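First, one chain by itself: the form predicted on its own, in C-alpha cells.
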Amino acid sequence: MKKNLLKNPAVQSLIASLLCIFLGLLIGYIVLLFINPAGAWDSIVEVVKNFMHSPRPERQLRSLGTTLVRTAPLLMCALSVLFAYKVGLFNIGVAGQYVAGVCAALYAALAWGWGWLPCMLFALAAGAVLGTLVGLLKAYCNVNEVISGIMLNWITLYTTNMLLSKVKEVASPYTLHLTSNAPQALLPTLGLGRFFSDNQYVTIAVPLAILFAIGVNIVLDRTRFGYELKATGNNRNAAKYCGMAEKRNIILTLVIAGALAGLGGSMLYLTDLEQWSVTATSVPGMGFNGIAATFLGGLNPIGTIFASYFIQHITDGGTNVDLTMYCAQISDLISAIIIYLCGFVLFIKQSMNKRIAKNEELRLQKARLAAEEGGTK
C-alpha cells in the first residue's frame, strides 16, 4: 500500500512541493541568521503568518483578500505557463504577455471609457497577439521560444511606458485611478469584498482564475483538443505523420497562452489596487512567478491554484519582516530563495521514482533468491 502510495504522481508532486518549502523556508532563516541572528527566528515567522500577522481578524480578513486579490493574476501567469509546457514550449514570454494585458485594459479604461468586460476581452487579446507572434515564429521560422519570448518582453514593457504616459497622473509617473476616472472599468465585486471586512478590491477575479484553471485541466486531460496538443508538444514529427497539424497546434498552443496571461493582466489593474508605473525598467515578476508556480504545483493546473497562493502569501507575508533589522529587500530575499527551490519539484520527483525502481529491484532480487532456495530444499 505504502509503495502504491509514493508512486503515485500527485501524492509524490505534493511531497516534492512541502519539501522544496521547507528547505527555502530553512535556507532563508540561514540567511537572516547570518545578517542579524537577534530577529531571525521572528522575521522568518512573519513571512509566514502573512495575513495573521494583524492582531485584529477585520484587519486580518482584509489582508487575506488583498493576497487573494494577488493570486488571481498569479494563477492566470501560471496557467500560461502551464499549457504551452504541457505541449512542449516554454513561455518564458508570459511576463511581456502580462504587461500587454495590463497595458490593453488600462488604456481602453482611461482612454476611451470602456466598461470591465471589453477591457478584459482586450487585454485577452493583446496577450494573444503577443503569444501568435511567439508560436508563429517557432512553427515557420524555427526560432526558439524563449528568444522570441524575452525579446518581445522588453519590447512590449517599453511600448507599455510610452502608451500608458497619456493617461498617467500629472505629478506621478502612476496611471490614474479607476476609482476616480474610469470606475465603469472596475470588475464587479458581486458582494465578494464583505466577506473580507468590505475589502472592495475582491472581486470576480478571484473564482475566475480558479475556473479557468478548472477549465484548462478539463482542456488538456478530457479533450480530444487537449490530446493533440500533447502529442504535438511530445514528438513533432510522429503528429505531423498521425495527420495532426502540427503547425497549427504549435500556434494555437501560445495563441491561448499568451491570452491566459493578458487576461491575468486585467484581473489585477482592473481593481485598482496598484497603478502602473510608467518609469517602470524591468517587467513585473508576476510572470516569472508564474514559471515557479507551475512547477511548485507539480504541473497540474489544480496544484498549482494553491502553489500561486502560496508564493503570493509569502511574498506579502515577506513585507512584515522587521526593517530595524534587515533592509527592505530582504523580504524579496526569502521570496527568491524558495521560488528558485520550486525549479527543483521535477528533479526531487525523478529521484523518489528512481529510488522506488530501485527498492522494487532489489525485493525482486531477494523474492527470486528465497524462490530458488525454497526450490534447492
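Under this definition, the rigid core comprises the largest set of C-alpha atoms superposing within 1.5 Å between the forms. Values in this document were obtained by computation on a predicted structure and should not be read as measured data. Residue numbers count along the first chain shown, from 1. First, how it differs from the form predicted together with its partner chain.
- A movement of the C-alpha atom of L18 falling short of 2 angstroms is seen between these two forms when the two forms are aligned on their rigid core.
- Here V48 does not count as shifted, since its C-alpha moves by less than 2 Å between these two forms after the core is aligned.
- The Cα position of L64 differs by less than 2 Å between these two forms after fitting on the rigid core.
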Given for the second form:
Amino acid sequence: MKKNLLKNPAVQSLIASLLCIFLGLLIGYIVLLFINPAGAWDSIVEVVKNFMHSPRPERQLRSLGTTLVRTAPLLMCALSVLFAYKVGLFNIGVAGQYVAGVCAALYAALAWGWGWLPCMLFALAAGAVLGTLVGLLKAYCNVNEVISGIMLNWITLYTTNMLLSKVKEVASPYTLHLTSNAPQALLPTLGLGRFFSDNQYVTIAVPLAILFAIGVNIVLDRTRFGYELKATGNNRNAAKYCGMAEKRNIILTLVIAGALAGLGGSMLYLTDLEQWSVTATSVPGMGFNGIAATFLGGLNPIGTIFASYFIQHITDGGTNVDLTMYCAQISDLISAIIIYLCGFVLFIKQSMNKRIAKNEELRLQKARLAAEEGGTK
Amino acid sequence: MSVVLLIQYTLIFSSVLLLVALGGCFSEHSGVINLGLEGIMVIGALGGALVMRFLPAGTPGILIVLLTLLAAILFGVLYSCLLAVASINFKADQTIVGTAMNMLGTAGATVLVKAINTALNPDDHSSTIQYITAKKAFIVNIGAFEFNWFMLVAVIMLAFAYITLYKTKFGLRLMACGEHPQAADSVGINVYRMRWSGVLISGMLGGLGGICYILAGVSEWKFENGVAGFGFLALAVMIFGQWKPLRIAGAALLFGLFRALSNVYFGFDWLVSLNLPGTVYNMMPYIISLLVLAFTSKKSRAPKAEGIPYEKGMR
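Take the protein just shown as the form predicted on its own and give its structure as the form predicted together with its partner chain.
First the chain shown before, then all remaining chains and molecules of the complex.
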C-alpha cells in the first residue's frame, strides 16, 4: 500500500506550523481592520515583506543582513527553550539568561577591556549561572521553574541596569558604543558583511548560531546524554527507575539552556548594532520571542532555525507599518497569537491522525465489501 | 508620617496580590494552572483604565468606581476564556497557553491604546492612559492615610473566596475536580463546567487585581510595561499560602510590605543610613519570593490533578 505522506510526523509538524502562521497573520489582519480598515492590508503586507520594503536591491540586502544579525540571538534563545523543553522543563527564564549574557559581555568589554572571545565566554558563564540556580531550585526544592525563572528575570534586569550604569554615556541612558570605546570586543566579521551591501554588523554570530542549532540536534538525537534527557522528559519516574540520574539531568539541562541564552545575548550586543538602555523597565522581548520560535519550529532544532528567522522577519517588518495608524507592536501581537495557536498543535495533529485512520478504515471496508460481492457472484 | 505611608502602600499592594492570588487559587483548585494571570491583569487594567478615561467629566464618584470595577471584571473574564477554551476543551499545554496570554495581553493592550491615542491625536504614539481625576473617586482621605476602596474590595473577595470554597456545594465540587476529576465525574459532577467556572472566576479576580495595581500609586499607566511580574508574584503568594485563602491573605501582606518598601524606604532614616541603592528595594519582592518558594515548595499542597487536561473515559 502507498505510504500516506500526511502520516509522517515531520510533515504534520510543518502543516501545523504553517497553519499557525496563516491563522496568526489572519487574526493580526482582522485586528488591524478593527483599528483602521483603510491601511490594514498594506500594513500586514509590510509586516510580511520586511526587507523587501525598500525598492533598491542593495538596501534590501542590507536590511536582510540586519534581520539576520537579530535572528542569531533569537535562535540561541529558542534553542535554550527547546533544550529545556525536551526534559519537560519550560525555561521561561531564558529572557533573564539572555539579559545576563548582555550584561556580562558589555561590562567585560567596556569596563575591563576584554577581547571578544573572553567576553562571549563570560556571557555564556553568566547565563549558565542563572540556569544553574533555576535547576537547583527545581531539583532540590521542587520550585516551579516558570515562577523562579520569572523572578530571576526581574532580578537580573535590575542588576543589569545597576551594573551597566557604570559604563553608560554621560548624557544618555545608553551604554557606550563598542566601536569607539572597545573595538577589541567587536565580533570578527570575516568579511561576511560583503554579502549584505557592506553591513558591518553581520559577524560570525550568524553562522555560529546555525552551528549551535546543528550541534543541539546532534546532542539530542545522537548521544546518550540526549537520549537520557528525552527519556526523562517523557516519563520522569520511568527514567529514574532505569537508573538515569534525573536530578543531575535536570540541573545539567538548565545549565546548558542558560549558557545558550547567555551566549545569544553576547551575539547581538558585541556587534554594536544595539546599545543597552539602563532605564529599561521590562525584560527585552528576545527571550519570549524565542519561546514562539521554539514551538513554531515544531520543537526541532533545524525547524527552529527557520522559525526564528520568520519571527524576527515579522518583528522587523512591524517597524515598517504606517505609524500614523498602527504601531510596531502589531508584530508582537502576531507572535503572541502564533504561540497561543501552537498550544493547539497537539490537537491539530490528533485530528489529522484521526481523519487518516477513518479514511483508511473506510477504504478497507469498501475493499472488503467489494471482495465479498465478488466472492458471492 | 512615613509609617502611615508604609502601611498605606503595604495595604494597597497586598490587596493586588491577594485578589490575583485568590484568582489563581480558584483556577488551580479546579485543576487548571493559570500562568496567564499576568496577561489577565493587563487586560483587566485596560478595561478599567478605558472606562476612567472616557467617562464624562461630571460622573458621580460612586458610579466611576462601580463602572471601572465592572469593566475590569468583564475584560478579565472575557480574556480568561482564551485559557479555558484552550486548556479545557482542546487540552492544550497550559504552560504554553498561559505564556502566550501574557505576551498577548501586553502586546494587545499596547496596540489598542496606541491606536486610540493616535486616533485622538496623530502625533501621540504613546501607550499611556491618564486617569488623574477619575482616580480621586477611589480614594478617601482619613487624616494622612489614603484609604482606597480596593482595600475593601480585597477583604470582601477574601470572604467570598473562603465561603465559596469551603462552605458551598459549588466550592467543594470545584476542589474535587482539581484533586480527582475522575472521581468527581463518577458522582455526576460536570468536570468541564467546573473547570470553566474556576478559570472564569480567576479571570474576574485577575482583572480586578490588574485595575487595582495600576491605581495603586500612580495616576497614569504605560501599557507597554505590562504589570511588572505581579501576576507571577501572586502565584508565589498562592504557593506560599498553600492554596488556602486565609494563609494567602497572610502571605499577601508579607509580600505587599516588601513591595511597599521600594516606594517609601527613603522615609526611614535607618533604611537610608544602610546606603543601599534603590534598585535593591525594587528587587526585594522577587528575591523574597524566590527564598520563600525554596523553603516552602518541598511540602507543597498543590491540587493533585492540576495541569492535567481531563479526558472523559481516561482512567
